[in-house]
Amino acid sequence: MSIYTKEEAQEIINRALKFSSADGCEINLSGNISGNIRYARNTVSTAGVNSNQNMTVQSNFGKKVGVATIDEFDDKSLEKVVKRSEELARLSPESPEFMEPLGPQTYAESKTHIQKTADITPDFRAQVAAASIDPAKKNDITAAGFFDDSSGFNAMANSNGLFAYNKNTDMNFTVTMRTNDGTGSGWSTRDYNDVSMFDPAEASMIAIDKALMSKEAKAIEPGKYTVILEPAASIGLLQNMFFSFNARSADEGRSFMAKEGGGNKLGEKIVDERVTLYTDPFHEKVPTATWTSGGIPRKKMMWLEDGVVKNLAYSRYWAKEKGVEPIPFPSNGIMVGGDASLEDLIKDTRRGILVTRLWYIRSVDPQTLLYTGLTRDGTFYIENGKIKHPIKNFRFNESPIIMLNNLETLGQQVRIDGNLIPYMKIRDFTFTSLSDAV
């Protein structure tokens, strides 16, 4: 058994707290049941179902920490594993940095169990498949998808009195379509905690779409675009700027949040005035956990308000050094849109390119934010509102910064990655190079 109620989670844990002798301990406990299918060439290449359990003890001497796991939850299994941890503890140097347990706190339910996902089936992995393969035979078009789901839960409880459980539920679907001949590519994603939320057919017949308008693409000069991006296309590049709301890192001037001379850019204005972007655990299309793996609370958090820098992440320890109140780090990335819809964005454009996504994202200048990659499964060039024709693969320079203070566009809100991310149109987006990739 993975699944554990929030009652047998409890009784499980305060077993294990009963074992221990240390000055503190702090006890997380999780199990999860995942299926998947995978397919190939179209043909379904495997599929199966995990179910996994683990419990994680960790104790202190003062300052002086040690963890052990484990995945049987008998008596002598808890005792055995308490008193692993605490002789780790006994045996490490102390850490300059240790904070003791919380104490108990507040959470709110959460939204990210859902039944209905949580009772996926074998036969409905199938019928995932299937739904991809047989448009694509029908087509001319070979595909090559994963799909996954899983459930499960996540428990803690401390010495200090602190208890804390979630259940969670998701699923993720990537597929590829490629033309038959090798010249054309298309792509889709899709992942809901709500599994009724998920259409198999529509992702894929995006993808087949795509594969089957970018083929026989035709090269065009590097340089600066406008640029129509998917939300699968900026992600990536707004993940990585998501990392640098980090107060530590800012402070101690070793990201693009830190300021020149000292300090971080808190309350300073970075890019377009109509970018805002914020947390909720509580949304209802990307909730999330309520707490975070060491207890605090979570809740919705500005992080940019009208291009303005609003909050910056604190860790315990940071926060007790700077004297302010520890804040999380985004559980999920919700930047606020606009009305146009995909289609809106194209016929509003007199010359482009559309890309649906960038991959292979790398660093090349942590204090610009500066990044590199490349577009893939579909590139289109724009002319006159209409897509004119598929271009070839560029290799990009970009910032997520500079990309925002280029906008000129917000469209409509999609999940992507457990976030909201919305169509975006951007000037001057810089291709440095041309790919042969397809």
The other form holds:
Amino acid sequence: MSIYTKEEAQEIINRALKFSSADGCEINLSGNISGNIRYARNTVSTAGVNSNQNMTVQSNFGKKVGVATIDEFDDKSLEKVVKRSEELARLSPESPEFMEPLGPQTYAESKTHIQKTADITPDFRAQVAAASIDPAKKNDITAAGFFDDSSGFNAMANSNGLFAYNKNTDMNFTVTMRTNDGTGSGWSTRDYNDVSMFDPAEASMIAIDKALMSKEAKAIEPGKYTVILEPAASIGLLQNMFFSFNARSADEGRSFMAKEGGGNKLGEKIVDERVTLYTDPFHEKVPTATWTSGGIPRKKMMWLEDGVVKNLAYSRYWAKEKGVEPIPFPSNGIMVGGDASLEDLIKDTRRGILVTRLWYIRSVDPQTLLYTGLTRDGTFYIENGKIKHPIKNFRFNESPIIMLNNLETLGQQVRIDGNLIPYMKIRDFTFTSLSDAV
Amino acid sequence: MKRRDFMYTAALGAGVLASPIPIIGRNIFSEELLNPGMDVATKKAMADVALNTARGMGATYADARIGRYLNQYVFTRENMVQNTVNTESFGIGIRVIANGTWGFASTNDVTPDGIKKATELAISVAKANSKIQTEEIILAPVKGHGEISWKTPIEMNAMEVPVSDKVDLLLEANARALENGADYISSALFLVNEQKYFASTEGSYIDQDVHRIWPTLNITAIDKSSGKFKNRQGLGAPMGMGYEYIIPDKAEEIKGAGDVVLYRHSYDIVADAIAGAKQAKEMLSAKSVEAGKYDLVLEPNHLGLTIHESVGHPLELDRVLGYEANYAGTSFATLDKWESGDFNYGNELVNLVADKTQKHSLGAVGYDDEGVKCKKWDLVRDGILVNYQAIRDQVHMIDQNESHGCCYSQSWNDVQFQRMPNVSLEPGKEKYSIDDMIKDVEKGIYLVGRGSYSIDQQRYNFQFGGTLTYEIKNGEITGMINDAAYQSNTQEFWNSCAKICDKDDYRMFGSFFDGKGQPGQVSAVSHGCSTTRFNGVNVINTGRNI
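Output block for the form predicted together with its partner chain, input the form predicted alone:
Everything in the complex follows now, all chains and molecules, and the chain you saw is the first one.
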């Protein structure tokens, strides 16, 4: 398979569109090459390379819609897939919420493709594993980790003259380091579009240090504590909060964003005034594609500004129903941070808990965005500005809305899972029970 | 904002791919779901290309899995069909041992030339990885089964039922829920047919035809004036059955406590939608639970998930040994506890069994994905931990020489590895009804169906809620309550087991999406039990004012 250039993708899609006789036709063409390596017990367990390419054709007659897919792009195959989608459309019931394909749009160029990431080799992946396993062995620790990288493209065109194209690369790394006596565990993660920013030895040493520091943790009583949340700890709760920024479920009265008596919370202050959260596809550190899968251009969009809800996402259908412009769902989350480093935040804490990450986060109550889950892989008690000792893991029951209302200090931003999130000091974070898990 | 993007699509309930299942494969017509696919003689010839190529290149073992995976999904909300999807995925996965190391490759080019190339790639992966491989592979012996076949015992192939009948059924359920007070309802039907052919250098050629079905409901009731909303999930379960599962059969209904109706091997989705709408409305005005210790009476469609998380996962041998440390985690049920022979996983009432042969279950197959005949075995007997779940290259690590037969891959495109079999709690030996569970409870809670769930990475501490929750006072159900979740520790919880209903109340919970591995794979698994009581469990109040 190939990662097609813009011109090659356009040529293939145009050939397919010529076979269309439906009222409307929308074609998505994508391809991806990815590789991975997995290790555990200080040895490699699996490794692989996968590639795929796919064309999805959606045809419509009025509001009757059919979708067909194919992975070969000669004329005969293209005609077959277009005709198949048309036959399926004719047989389908009407889709009342179907929207006609968009007309031509203008998209800015994205910054998501880095050739060096696309050029990653199996040898490089093996070196990543070795950069974890070697220092683990030297420290009487067992490493388990996963590194995967991908390079791909997406193109889209329709019978109304729209054409969009994007190329993307990314890499993700996670590693868990466990002390061989089973009493300590540390973890770290890195994700980038550009692999040259990645240092597997540095990331692995952080996990090793946390594993060694977390040995022989002491139990302290569950309750409400001041916490310093590393971005890897807060991201799960914040992502769940982002997903409630949906106008339709709010307007229907079934989300946290629904307002008492009807309507939604647009314009309402819901969290501390220092909380500002936005999407920006052009941000140097967390670039994303500049268009959505439906072809809507992405632009910088404010979601929370000074604690106030500034925008909710509207699908094209819901925007039409409500007489507003569609707003695509956020592609990345960028939360404005402060100057404080993690060390600064610890230094300024009289009593508190440093949390490396939260695990197994699940919804408890969608009404209040209450979630439960546990701390994992490095939880430490802070006293008088210093890490005093490791503590046993806690189960929490907390809402990101309550968490962001209890904000004490914002620290520096870190890239996490394609987002840019600051370290945060939060007061009265609710831990409800102890866990013996290491 | 990557991890949950596809879940967001599902939550929106709109758009072309309104599916919580990643849609794999090419779209096809529903009629094509009934095409027989490649005939068995050709599959054997194709598999032999892989096995002979591997042998010729020095492999000491090889297996080939030719898979045709068919899916049909129907999605509706209120009075409309959101989408219907039919997909087919076909290809071959080849696994080899060369230079003492596993290698795997797959291709959708199921021709002698394509298979030869994929086998060569699998060999080259094995040889490359052998340079950094430090653990010897020891395979438990398995007998060659020759040419055999197995099929899920279904009465009606759901793929043969016209899509219009399925749409009509779901829209009928939606309409009746709306008439009975629901503000919103989504319903869906997921159908799966795995046609799997397995061949190995051990002399097995196994042709299997596996069917699964899953009807779902999500019913929402709203009180606009207070801004409150409540969701009630359907009380059906995914099953290893055909379309007969959603043809109502009164004989398969079980009367639960309160006004709850439960289902065994037949699910009346329309009746459940009506009941669900009324119950969702009732939740809006139910009182909030008072935190404290309660005796819990847990209904099988609820307890099944607790079994999955607190028994199924911690007894996976690869987790115990650390292979999953970086993702799902490890396990508290360490080898020393098993070796001691006296580790009280639960009290003497607790018998937990693994079973890949259980009729109507999601995990039932004749042979696993490395050609081992499936069986049933004990995990916990009379409360004592007695075994784990292990496959051919693992059982030697627990001094056993027979694989448990629980190796699985989600498709031809992914490598097979150890996956959870059906893990179930045996029913009680004494004759007890659901009422018998409740009548001697002074202060308790009856939890029904699946709600919130979370457990730590070594499977000690967990928290669960239900979709329906009722207060029990002085031996009687006194009404619905909100905001209840119980928190416990696995060993403490199973040692608080007080009473188990007998086999007449036994039924199965299931999940289509048990996730494991990196890259992740899903697997479908069932958990059977009867209604069971656990005494003195900690319940928290999850209500918040914002």
